[in-house]
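One chain follows as structure tokens, the form predicted on its own.
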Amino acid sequence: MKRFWIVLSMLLLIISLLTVSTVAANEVIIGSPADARTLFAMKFIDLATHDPISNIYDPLITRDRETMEYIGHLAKGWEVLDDLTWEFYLNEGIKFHNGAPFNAEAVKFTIDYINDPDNEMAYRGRYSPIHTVEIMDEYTVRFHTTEPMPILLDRLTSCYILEPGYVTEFGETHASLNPIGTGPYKFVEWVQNQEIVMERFEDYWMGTPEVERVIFRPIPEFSTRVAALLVGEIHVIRDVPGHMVARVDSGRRTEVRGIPSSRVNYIALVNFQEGPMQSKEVRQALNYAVNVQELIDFVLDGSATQMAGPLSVINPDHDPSLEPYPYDPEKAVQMIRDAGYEPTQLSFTLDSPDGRYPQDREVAMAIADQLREIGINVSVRVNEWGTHLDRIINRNTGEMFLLGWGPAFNAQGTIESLMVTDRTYSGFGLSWLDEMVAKAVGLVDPDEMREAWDEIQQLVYDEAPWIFLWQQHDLWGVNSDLDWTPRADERVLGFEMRWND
């Protein structure tokens, strides 16, 4: 007994040294579900790659971190000039990493970079309906689109500016892995799986950062990020399993920051083949056969809210007339039915990540034993997080895949990119609704785009294209001596974090 109190004391000990050394090295380390895809901005659509991104490049425009209103950052203010003309106003004297200065052909560069299809950049989709960037002086560019955005400023909030000359002289394999911004951290070093290193940069034009590096960390096991967590070898984590909150806000330097998110989990139902996913009353009796609250409350602990349609309770364009689908498997059974199958005719795979979101292949794991209850044989396939991505982006996955959305906050940012037949992450396209949602996404009128959208979610709900899952709530781990508050927006920014003396 006395050995087994002295090894104790000597791990408690080593604890301590750990989290005392990597506080007194002012650096702040991050614990990632999974490693970037690239560095290179707007390749991907991926909240691993976007992490690391948003440290060492800029956007045009941000939120307000405490509103979430659109604010200037690179670009100091805009205005509209008609519905298909605006002009943005630039920051002087900012500087690239490497010195390279940023200016209106910077701007002009990286959104002609991601409208060139050779370059096949993921957020093409976002910016195609830009079909000019005019440079109108060396700080002050005219954007002119096809037909009216007015979902341009939150486009532009995920628009970072490249470096032209450094992207032309080198290409875009070498940013890749070596990149280029004018963010508050300039980037040190890459070892894939392991992790990405960045320091400070010492000019940069909103002040220089008190925290001197920021290191985002792989690690993609929920249980291992916590235990790393509460060691002090990690002090960020995002996605805090419910079972574990009560852990970590016990701690010895650890607690649970919350905030409420505009994040959808579902279960996408892929009806891009011949088969019974493209019958209506199947996906509405696979909604009606899943029984949602079970799983908040069982499997997340209470840490989620039921979803009624495709977008969260505090995503402004959400229509509150729609109800969650209820929980009835009889009614379930009997809608297949009238399908023309029988349950036990039914046989899908589901795709699901592991330890991207809050116990996401425990929710597969659990979806699937309760479609069995019906009859529907239905085989999880875990896929690392890149894999699985690869599988969507490639339309490879099952009949049925697990995947999460946001920051959501506007209806177009969701449907139009999860539910239009040629968007990246689609597991679903119907004609007709493709051809609703252009036209709603060009509405400039309040009441028209809310109109819109109102009959877009509608029909939506109607059609079934999810099994309506949750909106998540975002539970963050921290060291406690670390001085950050989590955005509703989801961004892990060096630059607003401290550490408290």
The other form holds:
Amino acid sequence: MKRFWIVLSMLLLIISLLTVSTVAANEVIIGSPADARTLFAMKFIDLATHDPISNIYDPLITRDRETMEYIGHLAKGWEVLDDLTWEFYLNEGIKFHNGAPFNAEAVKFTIDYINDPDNEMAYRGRYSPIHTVEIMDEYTVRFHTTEPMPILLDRLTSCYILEPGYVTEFGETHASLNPIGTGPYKFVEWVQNQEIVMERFEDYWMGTPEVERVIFRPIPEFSTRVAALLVGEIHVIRDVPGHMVARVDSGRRTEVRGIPSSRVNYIALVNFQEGPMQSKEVRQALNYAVNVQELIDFVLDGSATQMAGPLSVINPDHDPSLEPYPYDPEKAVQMIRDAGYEPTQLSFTLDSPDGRYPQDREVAMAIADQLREIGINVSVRVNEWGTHLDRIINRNTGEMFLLGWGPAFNAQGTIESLMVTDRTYSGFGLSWLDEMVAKAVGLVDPDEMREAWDEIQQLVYDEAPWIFLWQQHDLWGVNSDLDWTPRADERVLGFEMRWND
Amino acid sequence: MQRYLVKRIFQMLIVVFLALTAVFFMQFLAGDPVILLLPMDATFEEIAEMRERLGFDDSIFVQYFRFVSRALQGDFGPSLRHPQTAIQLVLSRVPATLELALIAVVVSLLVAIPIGVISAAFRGSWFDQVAIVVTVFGQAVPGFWLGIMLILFFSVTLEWLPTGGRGELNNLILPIITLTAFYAARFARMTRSTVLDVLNTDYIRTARAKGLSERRVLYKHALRNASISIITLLGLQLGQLLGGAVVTETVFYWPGLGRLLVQSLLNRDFPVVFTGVFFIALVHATLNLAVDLFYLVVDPRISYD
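Now show the form predicted in complex with the partner chain, given that the preceding structure was the form predicted on its own.
Then the entire complex follows, led off by the chain already shown.
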């Protein structure tokens, strides 16, 4: 018996020594579903890569966190000289983490680096209309484009500036693993698939960040990520699913903070093949037949805002005169009959990804059920993400597919990419619409742009190339003691965080 | 013996080569890796350009011969998604996988062999019946579920242990319990059934008749002869674990090889997949050979001459 108590005491001692330590430190640990691909800015951008990069590097332009309008960042201002020429005025006195000065040469180097095909930058296509960056003086650069590029400012919000001397001397591979930027956090260590550690840059040009260390920790399994948040091992996670909101909100030290995002979810109504989807009346009828608000309330637990047209209400190009299609199944049936079909004759396949967007598979199933209620036969095909994209690109989806799109802060980025015949992820095409979009993307004057995109949105609304679903709400799981408000542009910046006393 | 070894090593190389060839041709079923490398607003021209640059527009046979000629030089190319080469990435995960696999196997054996031997020695007793229930449960319960339950109890409710990660001793406890539940159950059942078989043989009766203690009979005579089956199972299980305990690594975000392979497969990072498969095939084949050679040590009646 004595031996039993000795063994038990030793076990308890070991457990107490091993128990999770909760040492208070001025650091924020952000749990992400995947590890970054690289820390070289502009090489690849997915969320897991972009999050640490946006804390290490700075862009030229950013967005006001309230209005989402463009505001200067490394560039303090800009001017459109003519349709093909933009001039940017840079902030002075900014340093990279290695002490090198930020100046016009760094801007030119970055754009030239992206546009050099040998560097295999994934985002080259976005910057290829910039054919020259001219250095006017140390803090003024002039961008010359081959075609009018009104989307330039949007592109520059995610164009992170490289340190020319460092990249040239050490090469891209080294800089990918040991990045240098002008951002609020300096890189410390990257233990792949374990954590990326960065510490605050004391000389940051916007002031020293409050939080000393920011750590990104990849935790692929969602249940584990939530558990780590609940016990305080990590402090921020994105995309809390609806069914976990109550659990996170009831946590001793956690809460859910939601914000309407610019990301939209929709059902593409594919009109590339002969058949009923080529009829505008049928596509409109499908919009009347789906009860979007019911899906939001019961499938997404209210975490979305119904869309009127292809752009979310926080997209600055959104046309506020549009109203969502009302739910009217009788009208839907009548419109299908007017188009020369009986609802029971219609049989569609709806392709959906699984786990890419909030409750995507469940949404697809529920939409199929709602359409069956008016007699349309819809079968849902659930795809692994890569396969889903393969199907869209190769134009072998069913007559409908579910997709999300964002961050989306301008009309061109959404409408040109998703509704023009020859675009990669488009499910729709009309020659007159293609021509109208081609004209609109060449406009630089803000008033002319506004007018053109408003007209296109109204026509798109009428043509119904999608079942317009909703603007996603981003649900962040956050430690209650962390003073931080999520942003509509999905960025998670340590500079905007501080711990409550 | 030397001839046997040469023959086996030659067979090993063929197995590894066939495994790589099978995986190479299967990659074409997975789909185009290029679309996952470019942003969603990339044009068809940009996709075609990258496909050409990476050589994915060549015919399947051209790609295969290029792959074989590079693989023979030990070059599996750069990762399609990360700054490192595929070999660097795979090798960087081997220590974590080795750590988890070896500790899990050792703990499993330490738990399983006494349970198996005692169950066999006291067949039908309450201990045996409890052991049967526990081992069946250990084999039947999904690792994913068990892992999450352990996290909820020890990490979330009691706050005793971390939810996952790697680096400190306490990071190991929950993953090892999860793996041990399955592997110890399997080893225990194998030990019990083989020891039971051995206990019915004539030489055990002789040993008992000579007046040897039951403990000596069990551990010196019965277990030693039962160990051939246990070693065979050990080789198979260790090979499986060294290939990465995918579920456990994912639940406890353990940065091992299994997690890397699954991620690479989903991301269509084929060079990393090939390198991982190469490593796993090599480990399996080597362990098989090692197990066959170990029989010589355990059982003097076996000879490969």
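Here the structure is a predicted model, which is why all the values come from computation and not from measurement. The term rigid core refers to the maximal set of C-alpha atoms that superpose within 1.5 Å between the two forms. Positions refer to the first chain, counted from 1.
- When two forms of a protein are overlaid on their rigid core, residues whose CA moves 2 Å or more are considered shifted, and N265 is one of them between the two forms.
- For V460, the Cα coordinates differ by 2 angstroms or more between the two forms after the core has been superposed.
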